[in-house]
Structures are given as C-alpha cells and as structure tokens.
Amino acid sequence: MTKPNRVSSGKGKTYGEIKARASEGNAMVMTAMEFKKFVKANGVKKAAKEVDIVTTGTFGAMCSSGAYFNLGHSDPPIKIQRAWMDGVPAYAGIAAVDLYLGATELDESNNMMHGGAHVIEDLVRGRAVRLKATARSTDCYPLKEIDTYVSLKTMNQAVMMNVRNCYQNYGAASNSSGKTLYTYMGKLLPELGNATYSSAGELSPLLNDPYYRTIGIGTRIFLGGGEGFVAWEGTQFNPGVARTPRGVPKRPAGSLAVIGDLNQMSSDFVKGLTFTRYGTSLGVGMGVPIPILDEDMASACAVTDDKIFTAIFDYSQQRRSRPVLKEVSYAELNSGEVSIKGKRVPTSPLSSQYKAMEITKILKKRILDGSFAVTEPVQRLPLDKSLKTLDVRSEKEAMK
C-alpha cells in the first residue's frame, strides 16, 4: 500500500498549507457543484491555484451499517447472551454488556417493516428503546435476564460503525421478466417498467477522488450530521473495475468503512428505511472534504454526471453475474427516462440529490467557521484489491 501523495508547494499545495489557510480563515472552499461551475468558466489550472477544498456529499440507503453500544453493568451484573432492542435482535457475542445492532436485522414479530435501522434512528432522535436480554448465570455474572429501557443518555458508548458505505458508483436496476420484483433497489416493475439507481453522481465523494488520493484511513468526514472518520476500506472493495479515460469507475468499485459518535448525529441524516417485501436499511448522510492539491485533483473534482457511467443490470436473472441491459451516464438517469431495447423506461433515484447538496453546503460552512478540520489520511486505500466469491468448496480447496 502506497503512502499518501505529498505535493510540493512548487507543483501544487500541501496539506499543511491548506490547513494553515483554513485555520487563518483564508481558505477558498467550494461545494462540488460550485467547483464544477468554476472549472467550466475558468479552467482547471485556475481552479487548482485558487481553490483549496471541495466538499462532496451523498445520502442514501447504506445496508452495511449499524451501531455498537456499551450499556453499563447492571446490579447484580449480567453477561448477555441474547438481546433484543425494541424487538430487534442485537449481537451479544462481544462482552458482557456490549452489543452490536445491524441496520438490516429485522424485528422478530413485525415481518420486514421494522428493523435495526429504525431502532438506531429512534435512539438518535433521543427516544428510549426497550432492552430485553437473557443470559446463563455465572459466579461473576449471576443475573439471568433483564427487561428495561435504554437511551443514548444511559449508555457509556453508542457508536455508528458501518463496514460498507459511500459506494463508488453502483449499478442501476431493471426487470425484464413478466412479474414484479421486490429488491434492495426498490420495486422493479415487469417488462422493463422502470429502472432505479442509487448514487449522488457528481456530488459523491469517491467519484470526485477516483484513485483515493485524499480519502483514506483517518480522513475526517461528515457522518450522519456529526463527525466521523474513515476507519478502513469498505467491504467488497473492488478498485480494479473498468474505468473511463478520466479514471472514473464504470462499475461498483471502492467503498468506505466509517465510524462516528451516535450522540453527535441527527435524524435529518440518519433514517430508518423499509423496502416493501424486502426488509430494512439505514439512510445515511456522508460528506467528505477533498483538498485540491494540484491540477490532477482539480481535474478529478471537475467530473460531471455526463462523464460518469454505470450499468443497468437485469434483476430478473437470479445469479451472481446479472446481465447488463445497457450502460448509461448519470445525466441520462437523472433525466427521468432511458431507452432500453427500444423502450422508454422511467428512472427514479433511491438516493437523495437534495440531501447530498445540503451536506456539501453544511460541510463547507463548518470548514469556513473553523468547526471542522480537514485531515490527511494516515494510510491510503489499496488499488490492487479484487473481489472473491462464495462457492461450495471442500476444506482443501478453501485453503488454496
């Protein structure tokens, strides 16, 4: 894994120079939308020289999300083995009173309409949730069960820990079969009746930094309304996909594992979601500041929706590699319809462009007023990862 890029002041700007300007109140900060307009009017060279930081943002369903909690010890103490938060199972195999609640875990009694994502939103809203837990009695943890209420105010720690967020591009979905499909991409109507997609496109963080030059481990981010950090590469990290000449991936590529204090967050940017006949997910708002170190970074941040492409996959094919119906730009998807096999197909986003733009503006304001500090990654994300698959294999085959 290579070290973060360091650009000398003769060729561009260093992190130190940019941070010094920000701390003095002299930094030029633009939202992603403002920056793209500036480049169009003035060119990349001028933009690289005059602009210090570009704020990016995204808001959408991020299934691989959740939160861990330390509940504090009861009297007498309990070593929790099974736990439910408002009827949703939480994982207890960490320590006596540590739990992890996954966003897609479903309420055992409510049939797909209520899950961990909704419990997390309720906690962020300041509500108390019912905790039920059972355990085996031991000499040091004699209590066998507990039924109580907990809130963020009663816990020692409540931390959002998401293992795959902020996907760098994502495939769109349609359905060529004769029946309606209910998926994590929403309701897909039969015979190419619609197409759905989920990305903020030109506002999205990793599409503005396609080779992860400034977004890496240790990057401070806007997370759920508060602050968080990039903790690691996200699961299913797959940077080796086909890219445009500008380096923008044309298929799902990088992703981020992120962490942040749930106490800082807002229900404006943490939302429990339900997908009909599929299950639950968590709507998460994320924003990342991108330092404009040099002309290459300025050129990357100048990318627009007409230069970002993805594939529309046929979800009627129930196999790992779904066939591609068409490759389209985000400008086409955002237009409201695309043509697939000669048919005009309406399109609809699952992510919120409005929320993404709001995040870029909030992040810009925080940087300018000094309440948000831009950080240099302590380690870059890898460029040489590739996806492995889960197949039926013998023990010997699994060891190869």
Given for the second form:
Amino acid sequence: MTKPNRVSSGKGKTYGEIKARASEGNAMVMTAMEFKKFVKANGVKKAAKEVDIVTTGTFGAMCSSGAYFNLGHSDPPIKIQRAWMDGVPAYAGIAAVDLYLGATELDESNNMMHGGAHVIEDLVRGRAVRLKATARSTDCYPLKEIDTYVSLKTMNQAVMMNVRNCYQNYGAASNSSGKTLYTYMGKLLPELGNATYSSAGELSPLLNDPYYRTIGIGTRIFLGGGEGFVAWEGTQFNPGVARTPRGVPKRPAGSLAVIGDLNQMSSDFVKGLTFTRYGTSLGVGMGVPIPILDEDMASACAVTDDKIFTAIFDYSQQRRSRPVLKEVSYAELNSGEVSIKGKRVPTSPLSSQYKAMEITKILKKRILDGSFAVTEPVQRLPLDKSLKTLDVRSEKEAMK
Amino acid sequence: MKTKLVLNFNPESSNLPITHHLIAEHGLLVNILRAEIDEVGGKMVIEVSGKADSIRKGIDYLKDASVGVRPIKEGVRRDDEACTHCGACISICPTNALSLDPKTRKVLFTEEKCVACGVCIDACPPRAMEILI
Ligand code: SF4
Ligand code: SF4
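Here we have the form predicted alone; I need the corresponding form predicted in complex with the partner chain.
What follows is the entire complex, opening with the chain shown before.
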C-alpha cells in the first residue's frame, strides 16, 4: 500500500509541510462550507495550492456507541458479574471492575425511554450515577454486592468507544403503509407522509474523503467536544458500493470506530436520544480535519450536496433489503420536500446540520490556535471489504 | 384580542357555515389552522381575533350550535437547551410551526403557528418539545 504522505505530483504538499505551517500558526484552514465556496469562486487548482486544511463535521444519532469505565477497586474487592448504571445494565464480563455501557442498552424498568445513552450524557454533565453490582464471591474477590454512586470524578478511566460511527452516506426513509411507523429513522407518517434522512451530506467527513486517503487509523478527530482518534474501520464497513463518477458512495459505505476520553466531552455534543418505540441512541458530534494534499483532495472536498446521492427506502417492508422508492440528491432532500410517486413529501434531516457546522467552526479555531494537531493516519482503511449477512446456517456452512 | 380554539363537530354541526357566521355576525377574524372534517364530524383548530366581547359571543354561538369548544390556553413549549436542531420534527408538523432556517440550519419554532396537536412530542429524540395542556 502506498504511504499516504507521498504525493506523486510535484504540485502537492506533504503532511510535514502542512503540520509545520499549522504549528507556526500559518496554515490556511477553512470549514467545509467556506472551502466549497472558495472552490466555486477560484477553482480547484488555486484551492489545492492555497488551502492546507478543511474541517468537516457531523452530529447525529449514532448507535453502536458506548463507553467503558474502570471503577476502581472496592474494599473488600468485588469481581462484578452483573452491573446496572442508573438501572441500565452494563457489561461486566471483561474483568473485576471494568464495565462497558452501550448506548442502546435499555433501562429495565422504563418502557424504552431511558438507556445507556442517557447515562453517558449524565456522566458527561458531571452528574453522579447509581451503580449497583452483584458478584459470586471468590477467595480473591469476596464481596457479593455493592450499591453506590460513581461519577467521572470517581473513576480511573471513562472512555467513549464507538464501534460504528460517522457513516459515509446513509439511506433515507419513508413509509408507504397505512400506519405510522416508529423507527430509528424517526416517526414515519403513513402514505408517504414524510421522509427522513440522516447524513450531514457535504459537511460529513467521509463524504469529503471518499477513498479514505487522509482519514485512517490514528487520525486525530473532534469527538463529543473533546479530542479522539480513529481506532479502526467501523463495523459493517462496506466500501464497495456503487459510487458516482467522482467516487462518492451512493449507499452506506465506510464508517469509523472511534475512541476518546469522556472527561473532555461536553453535553452539547453527547446527547442521550429516545426514538419512540425503538429505543435509545447517542447523539454524537464528530469532526475531522482533512489535509488538502493535492488537487485530488481539493476536488474531493469540493463536493456539494447536489453531487451526493442516496436512496429513499420504503420502511413499510420489514425485510433486510427494503425496496427503493427513489434516488435523490442531498440538495433535493435539503430543499424540504421531495416528490415520490407524484406526491410531495416533506423531509426531515435527523442529523443536525446546525451542530455539524458548529463543529467545523470549532475545529478550525482549535487548529488555528494550536490546540488541535492534524495527524497523518498510521494505516489506511481497507478498500476491499464487503458486507456479510446473518443467516440461519449449519455449523459446517458457517465454516465455509 | 386573539385566541386559539379547538372545535369538535358532530354529524349535524359539521355542515354549518360556522366560519362565515363568526366573520359576518360577530366581526371576528378567523384563521383556520387545521381542519379534519367529513360527513361524520371532525375537528378544527382556529385562531380568532377581535374584541373580547365579540369572541365571547362567538363562542356562545358555537356552543348553541352544539359545536364542542375548547380554548387552547398554552400550547407547546420547546426547551431550547435540549433541542439539537436535528429537524426530526419539521416534516411531521402539520402547520410548519417547526421549520428549518436555510442559512443557519437551525430549527425555528414559531409558537403562533403551533396548534398543539402534539404530533412532535414523541418524535423529538432529545425530548425537547413539551405539551402544556
Ligand atoms: S404540537 Fe408540534 S407538531 Fe403540532 S403544531 Fe405544534 S409544533 Fe407542530
Ligand atoms: S425534533 Fe426536537 S431536537 Fe430535533 S429539531 Fe425538533 S425540537 Fe429540536
């Protein structure tokens, strides 16, 4: 694999040059919105030459999020087997006092309204959370149960670790059935009453770097208000989907597994969310700086919503592959209305474009004031993965 | 004075020209915010403006015509700190009381347009919308 810092044409910049300019405070940094305007007015060539870094961002419901904690040891010690944080079960099968709390894990007593996502937001807000835990007593860990309070102040580590965030594009949703559907894509009114979509489009990190040239393992990112890192490809990473001539995926493609310290985060960018009759999810704000290494990168980051496409799927079909109602651009979705089967259907974004823009601005400011350093990925994300499915199969079939 | 009313119609009252009557006989301005009426009755949300006395007389007329009348005192409130401006509510609000500002991409809540139908309450992921009636 070619190293991402080698630029073949003489016209490009190296990571070293961009980093040096940034540390001297001389880098030309633009938000994604500013950069697209700049390219429109001045062209890709000039943009590639003059702009060093473009900041991208997204804020939306990101399931597959969660956090792990080290609680410290009790006296006498306990090897926790089952644990609840404010009534939400946390996974304890890692060690004695390490827990993982998933965002979509639900409070056992509360009708799908309160879950791990809310507990994580409460911790980020500095609140104390009730911890109950039980265990089998052992010779080295005699304690059988504990009932106490914990907060970020009392824990050794509190780390957000999300296995699939920041989807590169996502399908839009509508509902052709006769009844309202409550889904993770929001409330879908009957008879194509509305359509919802969840990508930040032209602001979204991976849509500005469609082949993952600069976003890879080790990339430093804005995560939940603090600093985080790309840890791995996100689960369900699926780069082989259909793409536009400029390489922008037309379906959900890449995603990122990310990690960051909860102590640095802010409830402005970490929000517990409830999707009625679906359950909970975590609203996560994420931002990624993209170094403009050369004209290819400049042209990738110049992409606008009219050049990014997705499909509206019919959620009335309760199947793995739902029928496509229509292919649309994000410019159409953002106009507030699309036409499906001759009907004018109002649209809802779901991902906050306002917060996405805020993130691009904050990230720009942090790079300019030297508090956020742009990195070169340690390793590129794979381009040859495809998506597998879960089917009922025999032991033999599973090993084929 | 301005007030919002929820009107409930039975099959008999659903054919009455009530808005015409309120305008012509009581000198009120009537703005229909929402209407779902067919042969078997239905519901309508209106905003009437005029003199307090005329509004009272208008309400008496409606009651005489066996139309159910319920004033909306306080409708729906948004907790601006909780709102993430995600936009989940804008495509389901029947009156466009919730709309996206094309420049800032903030979701604006125009209380005057809200008919307190409640549709947005359980559609708001951070539960920022609260109904007060
Ligand atoms: S209650 Fe909500 S959905 Fe209904 S009119 Fe008011 S803002 Fe719109
Ligand atoms: S659904 Fe709730 S959080 Fe989202 S924009 Fe509407 S009021 Fe704000």
